[in-house]
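Read the single chain below, which is given as structure tokens and is the form predicted alone.
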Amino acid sequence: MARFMTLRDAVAECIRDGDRVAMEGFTHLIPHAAGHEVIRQGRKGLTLYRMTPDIIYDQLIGMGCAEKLVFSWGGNPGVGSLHRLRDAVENGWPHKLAIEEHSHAAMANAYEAGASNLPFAMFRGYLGVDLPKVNPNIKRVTCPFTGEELAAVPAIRPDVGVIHALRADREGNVLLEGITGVQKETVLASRRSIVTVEELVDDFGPLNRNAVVLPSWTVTAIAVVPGGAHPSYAQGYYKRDNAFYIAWDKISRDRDGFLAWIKDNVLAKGPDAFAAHGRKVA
């Protein structure tokens, strides 16, 4: 059952050196503060997952907290290209980063195979492509019964799914609405989960078509945190930062400005820093 905490008390209990981790969220609800806790606690070994790593795994490959990225797609979107985790693939900077690229279908079903707790996503794809040729992981099997050949992918089962979301209940319950990605899939897959909320409320009111209710008992820990998902947008609360993404750029060209970002934004603040911004946005 989810059990409510701080943002420092959830990453501190729920995310190990070693673990693999997967931060969801489809240029919506993109979990930047918790990324950001993650930082301030140093941890490190950690595999991350993600179908679209951006500034925030940007942030933590040059923080040096990351051995291995496992994604469909990297960059900094509608900028360019991600200038910490090239760094660290090209130049071993930080450290050296292992990476398993894969197409975002197969991530996609990989996640649902793991919420499924299936030891592997088959499906149709990887017809004509390279990435078979340098990822080992990425299988092919035959169909018992039609005897057609499909693609196969290991599940996603991450030792922790992060996730922000809009709201939580009282109860521990949480919803989602909008662009959904991942998200529900990321937790269900997860051995633990992390979701900030930007808010806690009585009810969740009336519910949009699309909207997604996560129960109390899939969620570990939830941490109230306005404005946690910024730069990118949360539906109804605040719009997406196109102006930071674009400052984002310079800011990562280079080691020594990129670390004295770090320690001015995220090592010198804590949660409360989004907190405030949520107020100021909202």
Contents of the next structure:
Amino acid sequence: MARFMTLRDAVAECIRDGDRVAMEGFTHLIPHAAGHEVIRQGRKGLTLYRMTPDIIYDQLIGMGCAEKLVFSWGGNPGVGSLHRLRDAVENGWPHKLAIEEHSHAAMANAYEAGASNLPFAMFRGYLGVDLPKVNPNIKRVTCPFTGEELAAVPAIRPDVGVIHALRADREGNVLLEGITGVQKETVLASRRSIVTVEELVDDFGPLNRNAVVLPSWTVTAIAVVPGGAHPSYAQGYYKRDNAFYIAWDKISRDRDGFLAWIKDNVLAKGPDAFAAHGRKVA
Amino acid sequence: MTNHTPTEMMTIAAARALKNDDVCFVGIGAPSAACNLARLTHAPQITLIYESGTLATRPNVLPLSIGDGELCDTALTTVSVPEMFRYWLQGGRITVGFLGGAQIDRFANLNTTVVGPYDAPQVRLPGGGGAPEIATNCGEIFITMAQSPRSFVGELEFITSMGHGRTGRERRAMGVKTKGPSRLMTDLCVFEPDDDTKEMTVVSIHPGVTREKIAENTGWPVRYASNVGETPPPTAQELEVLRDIQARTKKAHGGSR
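Okay, that's the form predicted alone, but what's the structure of the form predicted together with its partner chain?
Once more the chain from above appears, this time first in line as the rest of the complex follows.
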């Protein structure tokens, strides 16, 4: 059964140095508050998984938390580069970052394989492209029935999956709605999981057509952190702060500016700082 | 002649390529503007799909990311990302994939991964995202990109997504049944692949653009079709709808861009 904890305790108990950690969210519901807590607790040597590493991974990488990044698209959507990711890959700052690069189809299938307790994922892809030349984890398998060659990648099995959801009920069941990305697969593929939520409720009420419910016994720790996805968004609670995504380009461009921002907005603050962003919209 | 920018001409030419009954997988940025312009002008019934899982979305402003709330709020339904790539893209249910890129070659292969050696890149680009599988699983591919010597290159250092391959013959050799890049709309002209060689060939030049200008902005000797037309200039309606949605978008995102 999921246990309700403070975010500080959840991160302290679930995430260890050197762990494989997937903090997922496909634009929507990105677990920023949890990422900040990982930075505050100074985790090192993490292998970070994420289809679309964006600002929160830029921050973790810039603060030296990650040893390796497994990803399929690393940018600031609609804005441009992730400057801390680029500085790590191009210049080795603050230290060298290993990368394992895939396509979205590969990562989505690999999470699904992990959730399905399969050793690898199979799909029709990686045709005529150069990624297989630089990523030895991309191989091919032959269909035993038709002889068709298909792409194969290892299942993703993180030590810890971290997501942000809309609500938890008092039994520790968790609800997501809207764009649900690969969050269900991430939690089910991971050994341990942390879910931050906007609010704790007695009853979920009527569910949206594409609602995802994770039963309490699939989740390790739940922390109530209103606003915890900011500057990404929580459907029905607050909108994506596109102005912040645009502003991040400038904040992160040079090392000193980045470190100053982290000092003021992460190291000197706690999870409560996110509450200002968590006001529910109509 | 209407008063318009080369970027507006590119977006409008790109929008015109889409049909009312297309099911289109939309890349972010320039493709997103073109696809929504088509929906708001000549193709009101077009189905637009973004890789975040939103099916048949009708955004009122252009999304900054592929997963803005606007896309989900205005969609017929929203599916998970694994389902999007398995059932919808790999399932062969998408007629057109609309892509952009950082670099392109004469066979419309795209690079969005690195400039320079992979292990020690001069520029680390975002990577492929959905493009490697969009490129081979959609019925055909449209591409829109502004031309420059840096973006239209003689030889790609890295192929992120396959167009017609390094020699133009790779799709057939690999047994890929989809058409691949069938149209490329730039800020200067429109390319289509030659029937035999698959090399991207200019079929239409935008008003006021010269062949010299195209040559200066292309990193290979450009080939022209036997009948090269002039792209019809933007209509007043096309320009008005495009400028309206861009103004709404700028206001909604609250940024200074």
